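Heads up, the chain below is alone and in the form predicted alone; it's given as structure tokens.
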Amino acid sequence: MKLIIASLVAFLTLLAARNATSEGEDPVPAMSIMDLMVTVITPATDTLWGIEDPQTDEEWQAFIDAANIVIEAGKTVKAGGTGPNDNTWASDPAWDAFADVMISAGIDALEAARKQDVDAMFDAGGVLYPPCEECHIQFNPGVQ
């Protein structure tokens, strides 16, 4: 619960700086995507793949915010970064269908959390898993 929290407020201040442009200009990374990944999306995509069965409203709480995140934090991802390659990476077709995929497994990881199911939710994370290592094979070798 600790790095849900920890990453809701990464996030949020991400979310801020992306949302302080002018209408119709494109977001300002306000950080790179490694520490997109390593202090948000991470953590998130974590909980979603982390299920087992929870029995509260606020255990299911924990998913729908996690959902959430990985929704937002795909959509940011598309913009780019601070990083030494993070604009180079966005301005790939395959990057930006790498985020769509990551941003659909998101809505239906949200879905399922909302009706509290179980199934549902792996099944998100199965179609969430193989492009997120994709991903990390194609654009950063090395990554675990």
Ligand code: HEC
The other form holds:
Amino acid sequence: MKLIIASLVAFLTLLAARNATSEGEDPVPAMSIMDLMVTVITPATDTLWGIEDPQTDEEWQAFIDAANIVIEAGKTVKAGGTGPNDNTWASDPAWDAFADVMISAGIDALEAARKQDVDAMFDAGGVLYPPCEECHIQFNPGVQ
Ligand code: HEC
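For comparison with the form predicted alone, provide the form predicted in complex with heme C.
And the full complex, kicking off with our chain again.
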């Protein structure tokens, strides 16, 4: 699991680097928002919401890895994607705002995990959920 997460982070970083048109410009996403949601964001949030009582450094590390994925994926969400509606969605300020809440919850989760602070971890997990739901309601009603 840890290895999978680590390679996902590496993969995302690589994608971003490879697709950056030139220095200083936003990276051009290479996958659709849908694929990002299903293959990157969902597994990471399953980990974030699924670890209830981390004890070992390894469990905390899984949490750190998942938080990093949420942060990077949030940035990718803001950049749009290859799906038919992705760039229209991403040009809406409300889209950016939802993604920003997701990114900042990811950063809170990361800090909580680094301090091994269970309460802060749950708080961050709670802040992370509403932007998922609100963005789905606004941009793709019917998505759970
Ligand atoms: C900025 C907006 C936005 C945010 C934030 C967001 N999503 Fe999504 N999500 C979408 C859109 C739009 C789709 C549908 C994409 C499509 O149909 O092409 C989607 C689709 C999905 C799907 C696929 C649903 C299906 O029909 O199979 C899952 C799962 C998902 N999101 C999970 C999440 C989770 C978990 C979070 C929060 C951690 C989240 N999303 C945050 C916009 C968002």
